[in-house]
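Let's start with one chain on its own, the form predicted alone, as structure tokens.
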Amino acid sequence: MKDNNNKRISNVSTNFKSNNKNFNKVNNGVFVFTRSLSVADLAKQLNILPSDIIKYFFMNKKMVTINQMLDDDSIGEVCLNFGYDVKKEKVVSAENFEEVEIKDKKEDLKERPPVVTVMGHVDHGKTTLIDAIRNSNVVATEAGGISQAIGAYQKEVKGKKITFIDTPGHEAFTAMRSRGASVTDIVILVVAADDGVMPQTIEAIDHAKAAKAPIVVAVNKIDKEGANVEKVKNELMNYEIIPEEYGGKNIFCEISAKKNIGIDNLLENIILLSEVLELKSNPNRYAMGTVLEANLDRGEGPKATLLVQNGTLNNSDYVVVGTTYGHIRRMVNEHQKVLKTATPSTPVSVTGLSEVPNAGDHFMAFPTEKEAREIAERRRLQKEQVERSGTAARSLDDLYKQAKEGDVTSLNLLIRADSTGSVEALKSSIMKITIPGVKVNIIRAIAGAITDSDISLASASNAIIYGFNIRPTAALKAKAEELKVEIRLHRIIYALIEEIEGALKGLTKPELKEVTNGQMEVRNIFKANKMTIAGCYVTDGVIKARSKIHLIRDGIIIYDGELGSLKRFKDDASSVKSGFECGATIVGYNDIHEGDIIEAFEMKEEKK
């Protein structure tokens, strides 16, 4: 490859090691290792006898054999005893390039533009603000069609650039994060001054916090009658968004996107915050970054919008993008201007890929086509293997295994409960769990039924959803299964707490698990002999006669009991499958309403 920037550093040669080799070595009195070692292997590396190590452990009242594998702590003990310092290095293979930790020299780092995403409740002026910023960035002849050409753009403020990413909202933002694409440096939270904090405002805050991105609040519509900026500030403080003038860390800017009031001040504050954050990267290496969007163009073939996050991308580079690869034929910015190079924080649209990648995929440039093709193929095979094995986001079983191996450092939880009181009780109890070296993070805890947004956030944040006295719909269960999000449901607080604590300690696993067999929706109500008969339609699974049931109203469990009679037309039925109607009663309970959900379940013992 003819490199337009021959000073670029190869990410592969400086940051990757093969998975097939061990790089254990002694260097200047420091033993560097990459994995667990047997007594024999460690002795060979340290140039001592295996019997010396066995004797050391015997003198410390621990019996080991020559082939026994030693954990990190034991390796450290031996090294220190025999006069070596010790260091463990993480081995990253080339096909897992997104995991590499790049360590650049301080003098190689250069300032880069901040990457900003605008979020907020519907109708609060998010789109109007984006348009106001975008239109002030282009001349009249370029104003049309920019968002169609590329899903990101740059604005220059006092000689410094800001990169804005167009997203439909926090769902798209979350979908990218669920693939590990943390692209946003700063979030602008738009809140209407005449409306205040709304449900989607809270969700946007949760997603921004999960991304660990600082939040700048744009209080919009200050020109409207009924605007109350102080009310907005007070409401946001309930969600730990505190203005700087009140001793907090959040910048608040009063704007009117429609009348173009306060936009310049907002942009200047973004520049100021980016300087405080000291956003830097090394442009003199092969580019790494994230796919913002991708599509199949009828004329140009696979096309992708890439955000360069580190290094410099050249218009002739070979790139691996997700599980595909290509040779960049054409690279343009938001104005359709052809570029030869793209430096950090620059969004570009490229052609030349072999297939259409996914939004949120990572990419990296490589020196040769052979290297890019081989790595892309290994990534494709790796992805297929993961999909076949059903690897999911963190589940309780994963947590248990990790705790047994001493690998758990944090647990993200999302809590839903039937009432505010239950939420507070759960939060208080969970935060009292103290396991050395483990931190429990509650990323959302609110009353009400589990929502679509909860599942998206849990997927993006690698969280487990805990529901207390509530039940998700069949559609939400299906989405959770698709995104590999685990939902744990409980009726007793202490049982929920014990489950979390036991899993974190790696000591216990739940023995009984509630398994849902089916759900049916109540569509008609009939009264007969002082008994309520529910005319139902089975929406999911199979409903069996005499099943244990939950009666669910608006996502909240209002009664637990047992199914009484189950009929198809006038005949008794032993079971009714999804897609069929039936009549049913609940033993000893008649307060059934149209729209209620009857969920049949059974308790099954989990395999140890």
The other form holds:
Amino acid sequence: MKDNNNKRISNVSTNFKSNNKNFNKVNNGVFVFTRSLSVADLAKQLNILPSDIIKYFFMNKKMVTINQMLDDDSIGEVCLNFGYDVKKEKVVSAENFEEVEIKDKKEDLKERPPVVTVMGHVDHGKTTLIDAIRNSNVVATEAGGISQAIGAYQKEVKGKKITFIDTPGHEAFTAMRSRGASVTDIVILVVAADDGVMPQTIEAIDHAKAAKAPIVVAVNKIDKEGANVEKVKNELMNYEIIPEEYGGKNIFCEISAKKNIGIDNLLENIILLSEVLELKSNPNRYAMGTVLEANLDRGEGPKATLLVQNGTLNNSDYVVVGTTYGHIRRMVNEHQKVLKTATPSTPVSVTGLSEVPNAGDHFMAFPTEKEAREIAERRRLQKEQVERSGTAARSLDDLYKQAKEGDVTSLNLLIRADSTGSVEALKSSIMKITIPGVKVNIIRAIAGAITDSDISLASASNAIIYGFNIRPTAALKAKAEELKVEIRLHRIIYALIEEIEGALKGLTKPELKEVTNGQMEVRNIFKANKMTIAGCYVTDGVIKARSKIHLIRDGIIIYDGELGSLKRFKDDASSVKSGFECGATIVGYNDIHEGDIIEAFEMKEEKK
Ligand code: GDP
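Show the form predicted together with guanosine-5'-diphosphate, please, the one above being the form predicted alone.
And the full complex, kicking off with our chain again.
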């Protein structure tokens, strides 16, 4: 394929109105802003003094500095306080390229391969199917080298390509979607014919529906005894997955992934469906797409699998991924074949990026290094501003809460690991740790080495840094020590999880448990000065003055309160033992009856 570098449309020049000039302005008493602002900037825009804003926050128990970035809520608060209405306007600028909606001319659009994800219940045969497809009718010319897992692969069926995401299951799918990335055009739902619809089948249906991806059902294991295709069809109808033969719009394919039955038919049906879906994009623009996975290769540095979703990626393009940019050094497919160009729906493994991006990050290619560098820099600044304003608010907020309630305990974590896979695994394991009374916040989780900015962020937000399969440099260690940031390094996931769990248990406040000290029976009632004095007989334990009490009537606690006075004859008593009589009052409560039981108790800490 000839180099079409010159013909490609740059995504920036055609789609962005501005390079994020200042759009903030006051209009008819409404302050319109587009992004976070520093105290100084906001003051200037509102024609007030920075010290007015600082003072305002101070009065509201928040400390801000003149250069501090304010988040949307804080900007809104200031505006309202100084008499302006506020409106945040969304401006899609070059650095927010994930928000760009591309509208190509019809004649520029070309058919592109569908991107397919395999989902279904555990053990229903997802992995077996993915392998069966990968190995089905392999043409000699196709494999230009050893095939290597890069997270996705392409398969040619009747002269047309299909792109398969090869991490089965909906975890990866959901992780992508939660980062705002949607890569899947078609979902293959694998249902074992001998097992039928199971919990994860239903989850997969929900995820596919939420992503508006059409579902092709692969009824698997038809070779097995007890396989019942009709039962699967009937069960799926409860979830609005209806076969075409019953008037629905879902394709059903009967397969045996293990015995290689029906695979070609399944693939042909996917091609047919993708024709119906009219999946198209414009190959003649600079590429944009999503990072499928990424890791730090010991020899080659940051390495990422990119799925080109629109445009064409060339092997020497400048790309911005997440907040970094790079110059593609090497671009290969899953067979390790070096590619010069990658057209829409092609997954490629690239090197040459300056940092390991996150799975789900968007990328965009640019014609010049200058553009890529500037946009990456602006994205980095923007992210830092957001993080900083977020962190400041969060920690102040937390401090405030802790002071107010005295019982909020939280652990902030920052995670660095060797690959995006490890990051996702760690994140999901950590989020599964639940210890009552403790909130775990993962404030940053990225693949790659610990950086200077990690330490600053951890320091600013009282976070512990956890490193998995990575080692910080001596300089960073020194900085961490200086800022009193703790860095914990691990090589085994469960050891790391165990340690965090331990830390969390340490953080939990000892639980308070009620311990009964004694009981007394109310035998007489006296009224004096509008107060009810109960003449009691201690039946059990010791009653101490000022203790917390339950007032019990007919076995039901009718009041919780505190003892007022406690007297033996006319004298105040500090405590009355079992077998003795006493007079007692309950603070603020007079409805005591003869025959009631007063139980005294205290709250004691129970160590876990
Ligand atoms: P996954 O958890 O959905 O990825 O399921 P696997 O692909 O690991 O398959 C689970 C088990 O089912 C394995 O032992 C497979 O060999 C078996 N299996 C998968 N497909 C078939 C099939 O079509 N027929 C039979 N008999 N067994 C199958």
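In this text, the rigid core denotes the largest set of C-alpha atoms whose superposition between the two forms falls within 1.5 Å. From a predicted model like this one, the values you see are computed outputs, not experimental measurements. Numbering follows the first chain given and starts at 1.
Trainee: Taking the rigid core as the reference frame, tell me whether I492 has a CA displacement of 2 angstroms or more between these two forms.
Mentor: The answer is yes; the displacement is at least 2 Å.
Trainee: Taking the rigid core as reference, does the Cα of Q336 move 2 Å or more between these two forms?
Mentor: False for Q336: its C-alpha shift is below 2 Å.
Trainee: After the core is matched up, is the C-alpha of A211 off by 2 Å or more between these two forms?
Mentor: Not so; A211 is displaced by less than 2 Å.
Trainee: After superposing on the rigid core, how much does the Cα of A449 shift between these two forms, in Å?
Mentor: In the core superposition between these two forms, the C-alpha of A449 moves 38.1 Å.
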